[in-house]
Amino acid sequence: MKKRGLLICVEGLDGCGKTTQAKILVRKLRRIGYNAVYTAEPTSGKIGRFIKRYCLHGGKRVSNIVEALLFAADRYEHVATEIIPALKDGKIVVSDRYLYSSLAYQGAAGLNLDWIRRINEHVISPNLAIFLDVEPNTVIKRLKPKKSVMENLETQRKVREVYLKFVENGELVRVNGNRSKREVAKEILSTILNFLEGG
């Protein structure tokens, strides 16, 4: 049976488990009859690959403005080439990071949140955004030795503060990620199904 298209994004600090949880969610949704697909940002497109090479693993962090513009450009391409076609096919798109990553990471680095929203104003809004909340000290312990330029305790603490503001204003749904993988997955699925049934 064909379901309406839906965009869900899973957000969180580096190492919080969001990639694992986004993929588990897609598998579980497929198992119960939904046509769900996984996608991620930065993408595997040309701009996304450039970001990974020169921004995230370039040795030192580039200008906040350049970073924000590159992520926005990658997102526009992501929406046009992957997300919108999937939504038109009635699929549930689960994106591992989306707009809130730019707001949290570049916002934590000092950029104005309204400006970040403006340069992203033509991307579609997610139907539901999940924030997988894990303590910054915990994620730093989980991260591999080869870290990106953003994977340090100070950055992660500031990023979490921004994310929690979005939880407070109702833009993000907080899920406690300091539990077993199974418990977290169960709550995320329950949150999504409640949303689907209510919508």
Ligand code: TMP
The other form holds:
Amino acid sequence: MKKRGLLICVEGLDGCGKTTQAKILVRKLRRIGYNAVYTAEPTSGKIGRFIKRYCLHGGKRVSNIVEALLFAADRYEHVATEIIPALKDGKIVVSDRYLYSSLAYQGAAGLNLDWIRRINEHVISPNLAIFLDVEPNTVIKRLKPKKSVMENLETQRKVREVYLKFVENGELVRVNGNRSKREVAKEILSTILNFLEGG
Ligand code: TMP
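Give me the form predicted in complex with ligand TMP now, not the form predicted alone.
Every chain and every other molecule in the complex is listed next, the one we just looked at coming first.
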């Protein structure tokens, strides 16, 4: 088993396929000998469950400040109870959403990006952050009927704009998600392996 603690996050719009891709990545990394684990935000812990009920499926959008603080609180718990212990064990942690979701979604809702970073300043930085880029029109067609408050074209367009700013400044690595599941998985894996091998 290859031992190296690493935090990778997979980001993208709702319905872009990141959960599927994050899980495929974990399987592939394990197959080649890395001890990889899948995790996600919002978490399945108390704060994450509260967020899903109150912020995402409560019918109307709560204040963007409340959203940002709750997501940050969930993230601090996530880091303390799951991410840090896994990294200490030398695992590769693949997080389906992380800090960039707060910057993109709560930033798109009008919050200052520096403030969002400030309330998240005690979480650890990911070693690598992937943005799985799929057109907002495409994700909207894919989304199931039981929509969350985020799942509308206007929000998804704004969120994508913010994500793309982080692609431009080099914080996120863009992967074109408008292709087959297999092709996307292949590119994500090679991006990660390149990074692991220092390429
Ligand atoms: P998911 O269904 O892709 O897991 O994501 C849940 C929703 O929560 C999605 O619309 C993005 C949103 N979200 C935020 O707005 N801020 C955050 O910090 C996180 C982690 C998720």
